[in-house]
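Read the single chain below, which is given as structure tokens and is the form predicted on its own.
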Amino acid sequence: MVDLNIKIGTIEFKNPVMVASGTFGYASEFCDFFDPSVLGAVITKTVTEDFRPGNPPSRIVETTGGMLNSIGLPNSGVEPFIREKMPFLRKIKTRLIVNIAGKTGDEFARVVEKLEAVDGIDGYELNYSCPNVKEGGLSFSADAAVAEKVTANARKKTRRLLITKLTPNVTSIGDVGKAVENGGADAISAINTVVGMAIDLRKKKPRLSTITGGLSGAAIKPIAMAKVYELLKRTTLPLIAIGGITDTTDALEFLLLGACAVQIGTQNFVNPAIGRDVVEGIADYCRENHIHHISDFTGSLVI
């Protein structure tokens, strides 16, 4: 038998495979392909305090080895999320993490506070790649002191698992990682998308309405791996790796590096059942290599 259970903070997960926010909707969209209960966790599409329409089209562009998006975190707001999405989400027999974003640091704390009374939520993932309107549109990851303060304010509102999702588009992701650790985060997820741009030669215009967007997919895996490595050296927090995971091998490489879990993102659009496939693939690898517990493999990279 292979034991894929992991623990982050005080929460146990049945396996280390999660789905990245914004690539899996609210889970019901994928039920025709597989049962989301086989995942270690479902991480919801981003929830904000109020309704957001998102950015105008065009807002998704395929690129070589990846995808550019500038969707803009469209969602109905926290109250409709509680009424309309939670009844289904709490039926899924796995851990549920709600991804949260805000225009100000206070908004993160307010959304956490509103979700605290809702049953079926195991934790929150704070999306620090969104623009901070009080700081001139820079992301909350751009300033370690700001990231620490926002984390500390959210920490005061909950005893649930608190994960901070960090952008790679900073001078030192390690500094930000240490800051959110000081602020009371239980774990870090990294990386979010890398800033990129695409041009339509025929129209002589940018292909995204916002000109630049977030690059994801296989193309960013080496960047993600380097950033995860940097965070592992700078912080003691558990690391959940994101970026370019397209198959079991990619997932295993991040676990070997030292990530306690992985999130699959863009590949959900290519193979909607990829989450299930990777869970099964990790179990097969462990059986074939006589690994009885996934923790015996995690972080065993020889450097």
Contents of the next structure:
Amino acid sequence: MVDLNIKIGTIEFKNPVMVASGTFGYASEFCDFFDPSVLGAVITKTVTEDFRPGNPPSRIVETTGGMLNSIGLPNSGVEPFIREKMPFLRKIKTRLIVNIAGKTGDEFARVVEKLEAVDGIDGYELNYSCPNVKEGGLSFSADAAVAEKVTANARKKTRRLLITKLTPNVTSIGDVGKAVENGGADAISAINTVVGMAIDLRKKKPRLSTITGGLSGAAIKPIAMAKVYELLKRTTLPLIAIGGITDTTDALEFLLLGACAVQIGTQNFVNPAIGRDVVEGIADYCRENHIHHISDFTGSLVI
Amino acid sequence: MNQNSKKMFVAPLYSKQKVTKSVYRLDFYEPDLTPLFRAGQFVNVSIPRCKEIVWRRPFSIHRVNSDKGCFSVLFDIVGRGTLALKNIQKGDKVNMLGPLGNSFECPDDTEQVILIAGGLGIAPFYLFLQQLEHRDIKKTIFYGAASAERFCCLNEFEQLDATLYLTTDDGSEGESGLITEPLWRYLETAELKRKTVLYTCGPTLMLKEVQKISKQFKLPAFVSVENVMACGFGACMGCAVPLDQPGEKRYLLACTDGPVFPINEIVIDG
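Starting from the form predicted on its own, produce the coordinates for the form predicted together with the partner chain.
Starting with the chain above, the whole complex follows.
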């Protein structure tokens, strides 16, 4: 019997496989393909205080081994989220992390405050790092001092698990990681998308309406790996690795590096049952390699 | 269509036909789902043996043959994905998601349908006509293509119980010019006492013109939009379609709110 249980902060997860915010909707979109209860956690699409329409088209471009997006965090706002999405999300028999973004540090705190009254939520992931929001989402994690303050403000509002999601588009992700650790985060998830751009030669125009967007998919896996490595050296927080995970091997590599869990992103669009496949794949790998507990494997990279 | 019936499935290629110089028709064997497919819906097809291609490719369901348990897609070779798809062989197994999206609906009291297609926009209308076969409705098709050799499956459309009007850009078949020109004339002279519904699919310019026509003649019209999409089932939110309304911009998704929309509810752009 293989034990895939992990613990982050005080919360236990049945396995280390999560689905990244913005790539799994509010889970109901995937229920025809598999039961999300098999996942370690579901992380919702970003919730903001008020309704956001999202960016105008075109919002996405396929690139070699990846994709660029500039979706712009469309969502109905926190109150409708609680009313319309939570009843279904609550029924999924696994951990639920709500991803949050705000234009200001205060907005982050206010959204947390509103969700505190709602049951069925195990934690929050602070999305400091969406590169597609004009109002400056990026600045929260580009500046270590601001990142620390926003985390600390959210920390004051909750005792639930608090994860801060970091962008790779900074000079030193290690500095920002250290700052959110000081701010009271329980864990770090990294990386969000890498700023990128694509051009249509025929139309002589950028392919995205916002000109630049966020690159994701297999193409960014080596970048993610280097950033997670840097964060592991600089902070003592549990690390949840994100970036280009398309199969069990990719997930195992990040666990081997020292991430306590992984989030699958873009691959959910391509193979909607990938989350289930990776959970099963990790269990199979452990059985074949006589690993009784996943923690015996985590961080066993030989350098 | 019940959204809950979408599945990930693997279907073997049953047959492949070259329809025009660059358009291919692939028939896949999938006896369980084929009877469920509705005109306007699509499948999102994984491109076999092509690792650098990330996304699936969405294709309208072109026709079904429930006796054989086959459904067909029709596609033009426009890029790496469709080129790779063209090269698959009989028996090759292809992973797909479907049926996805909503479908063309034809209200019970409809007396006439007019289908307006440009280029490969004709694809979903074959299945639509299959589904309307036993209904007592006048069916008229306006079909425009770049040139005579670009028309798809003309002889098969001719065998269906429908009146066909053709135009080509270069005049090599039918009238020369835009397909909406004979449509304007038809509607100006036609007996519009019948309850008529327009359906359209194809290039943006044509869709905009049909939008005008629908307003001018006060006829309900539905458009099937073509859009780039990463997932096809509402998760990526990449395929935004702007709603035509005053005030703050709002978007629908081509994959789950569409691909079929009332033509005057959305902004047709691009």
